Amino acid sequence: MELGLVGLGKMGGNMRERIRRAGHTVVGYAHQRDVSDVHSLKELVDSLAAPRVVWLMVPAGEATQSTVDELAELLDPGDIVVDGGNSRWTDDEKHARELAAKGIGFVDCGVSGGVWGLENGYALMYGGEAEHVARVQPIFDALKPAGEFGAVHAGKVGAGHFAKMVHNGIEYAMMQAFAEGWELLETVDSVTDVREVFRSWQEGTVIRSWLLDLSVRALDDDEHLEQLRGYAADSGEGRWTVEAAIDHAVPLPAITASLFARFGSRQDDSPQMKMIAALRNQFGGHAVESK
């Protein structure tokens, strides 16, 4: 199958290795000319026998709905755009639309699996109709995991980013959870080897997982966090979690407190953020701030 992706950056560019890898053909196109296989989106759009699938890595908001602009000209109907970048559901919704009006498809793809997915796949969850996912199902099924599970089609157009929005709400409840019994273990007199503790929860207790496992790597890395400044972004999918939540009237006092201690981090050097900060490096090679 052919593929054109619009966005070639941490996720992009492992995501068109891992694709080329099953067997598909993949032109890319970025901004940054040296990692570019073309040099335009017309050049790509070109490039792509019809009925062509263009899919979408770049930057939610502004940077999305231009690219989606300029391929509603450029593309044909029956031709369809996958957006698997970190877009709010209601912008697929509008995207939907105005690529409808003009023939061409559109499905939309929450992606999970950060600097670690093109060895171990990408988690996948995508929303749109039935035979606009049939179309991109051999990409789907070359980026997710081996095995039965990490790929649901979730729903109608805006369910996939919906999903993703919800599973990094929990995400950031979780690394608040971790991060607070990491503090609390470093502030103790009686407990003399914090990151020991952490590794011996990898094996028979209820709370091991990726997350902790990432947890001990970066204390591995630097064992009481000393080197990071206790600073944790957020990329809005939190918030969004948090407006969806309010509008449905969903109590989300877990998620919500952790989107809160990350405000929270910008006001302070917080330890508990070093831990947020530490993960969110490990597990998806977001920037951290030295000292």
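Next block: the form predicted together with a further copy of the same chain, after the form predicted alone:
Just the single chain follows, nothing else.
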């Protein structure tokens, strides 16, 4: 089938390639002229036969909103927009309503896969009406991994991004779990080869997982991670997961601890710990470290 694909960054570019390898026609559009197949969103729309499917792979927030706005003007009733970016699930219903007012369908799709997706396939979680999802199914089939899993119609509009968001929240805590365990092992003298311990865990253990495999790869590159700073960014999904939990009064201690650990990693000097030091000094005359 034909697909319009807006956004050809690290993710979008590889996805175009994977969809093409499956035999579909992809017209890609991006601001960067050298990778773009057309010169404008209008040209992209014009180059596709109706009813069209246009897949967005642009940054969440304003970029996605403005693309949805523009497509609402350019597309025809019966066309479908798929938001495959990292949009907050709360944006999906708004986008769906806006497009529905023009007779345009909407499907939200959370995409996981990173740099491995081109070869291994992308895990997909999508939300929307069954008839809209059915129209995009050939593309989902092209993108997903080869096995029997890896794609799911998670529910109504918003469910795809919600499921992907929770996936990322779980991912945060799993990464934190391995990170905490690794640091603890590295601190004790009796364990003489932490990397080999991690390597061995890849079979027969309860914690065997892809993230464990990746940690072994990372340690093979740099046994004690001495080349890295202990500095971790976070994307929106981790934050939104905690916010969603708060909205629903669900306690999320491990995932939230993982998010806060990342926040802390980005502070050169912790303001709150200055206050702790100041208070210790006030009541106990404890020595503080001055700058």
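This structure is a prediction, so every number in the text was calculated from the model and none was measured. Rigid core: the largest C-alpha set superposing within 1.5 Å between the two forms. Positions refer to the first chain, counted from 1.
A movement of the C-alpha atom of R16 falling short of 2 angstroms is seen between these two forms when the two forms are aligned on their rigid core.
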